[in-house]
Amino acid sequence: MKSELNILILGGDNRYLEVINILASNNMNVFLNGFNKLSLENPSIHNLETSDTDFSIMDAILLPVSGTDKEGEIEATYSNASIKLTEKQLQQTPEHCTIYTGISNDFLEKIASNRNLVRLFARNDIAIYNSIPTAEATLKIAIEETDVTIHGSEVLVIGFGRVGITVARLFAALGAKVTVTARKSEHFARIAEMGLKSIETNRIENIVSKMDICINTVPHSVIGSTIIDQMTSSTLIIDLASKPGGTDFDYANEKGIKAIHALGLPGKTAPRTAGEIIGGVFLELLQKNF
């Protein structure tokens, strides 16, 4: 691997405190711009502001989790300032400039056409890896949010991704009665074989009524008002899919049914995991490309 790497992180929230100690640790020089509410020490380790940043010198950039907003607007939990990344940035960045994001859009997408935009959540072993703390946050939300045990409740699960995986066999080991919607005959079986009810996703309102816990896990319209409907009023909805999300919040709050929208829950409740998960892959990359 090349020695000394030029690191750019663009903002990023707590769990981005544990990627920078993973870089300066292993030789890397690390350029911050988003972090001035941080006094850092470590000479590795170079705090800027945009007008300072050197793009040319560049081998990497990281963006934070959520990426930029449609604008080009990056969250920045350490710094008061507005932060934007702009195509005139990327193409002062040399040709094998990488740039690493957690998820993309359309605008990250156009103003990195030329340059190779890596989608770290996009990767199965950072989604499932990160599917640990997700699964353990939604347990806490459902025990402060509910008045019954997690044991003997009925859960329902929507979809059968990598997180759904690890949120059903939780709950489920917590003596739940966890039912989960697939829509693949492969998936059926593998819920089969975990010792849990499936149901078709198209089917969720033949027995949503019966349910204390509905998580989403689906990012796109899931929970419509159809379903809603059929809930009881002490129905708490927990809805884990990336904006906007899977649930109709607004209609559920008309109903008076409790829909949390629960995003980044890695990074609120296990910055520390969740910046090693990313921490360790984003290396891993970095020895394999240089």
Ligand code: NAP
Contents of the next structure:
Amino acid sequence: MKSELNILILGGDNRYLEVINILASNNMNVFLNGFNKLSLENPSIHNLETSDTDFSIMDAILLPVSGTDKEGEIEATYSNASIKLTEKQLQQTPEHCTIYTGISNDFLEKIASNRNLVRLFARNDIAIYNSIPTAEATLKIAIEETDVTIHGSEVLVIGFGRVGITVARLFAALGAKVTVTARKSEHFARIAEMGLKSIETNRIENIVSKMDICINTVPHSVIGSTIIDQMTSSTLIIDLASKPGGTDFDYANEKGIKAIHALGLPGKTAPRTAGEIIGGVFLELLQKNF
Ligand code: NAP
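Please supply the coordinates for the form predicted in complex with the ligand, as a counterpart to the form predicted on its own shown previously.
Shown next: the complete complex, the earlier chain at its head.
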């Protein structure tokens, strides 16, 4: 690896405090934009304004988990100023400069088209590690929002992807009666191996009336009005799928069914762990690629 890489962190939230620590303690030169509310005493950390930043020396740029908005605006929890990423700034970077982001959008893909753009949250390793704090936070919500124990509760986990698997395993470990939905035969085999019940995702209407808690991880409309009509008034829906989620929230509200769209859980309930996950994978990629 090239010694002393120059890494620019452009905005970010509380998870990035751990990322900064990890980079600085691994001999990286860390340049920060969007952290002017903080004073960080470390000779490897340079807390700058965007106007004072020399993009031409950067080996890599890390954007927030949310990337940029449609105009290039960047989320920066620790700054009062508005931070923007522009095509002009990226043109000033050396050709080898790699742009790391949580997720991307058309704007970011367009302005970074001449650079290597890495979407960290599309990676399996990050998604699987992140499923741990996500599942724990889901459990916290379930405990707080119900008046029964998780042990013995009927819990429906919709979707058997990276989040669904971890959520199902955690609730089952606490003694919940877990049913998981899937649509692939190998997933039904794995669910059986885990000792859990299963049903096809498009057949949940048949079993939802006996559920105490329904946890959705499918990023498509799966809990619509016909399914909500089958639920008892005490059923709790926790929808984990990214916006717009998979639940008809308006209809649930109309029917008096509590439906919570619980987003960004790792950052909310375990920011240090979430930062360690991002920082650990980011460092590994930097060490491999430079
Ligand atoms: P994933 O591994 O891709 O799993 C998605 C699951 O949804 C899979 O079981 C997939 O089935 C199923 N699915 C997708 N489209 C479907 C459809 N049209 N009909 C039926 N099933 C469908 O994703 P993940 O990493 O588990 O993440 C799940 C969601 O949670 C995403 O929206 C993610 O952004 C979000 N998330 C939220 C948080 C939070 O804090 N709330 C944290 C992490 C992730 P197949 O395997 O058969 O395709």
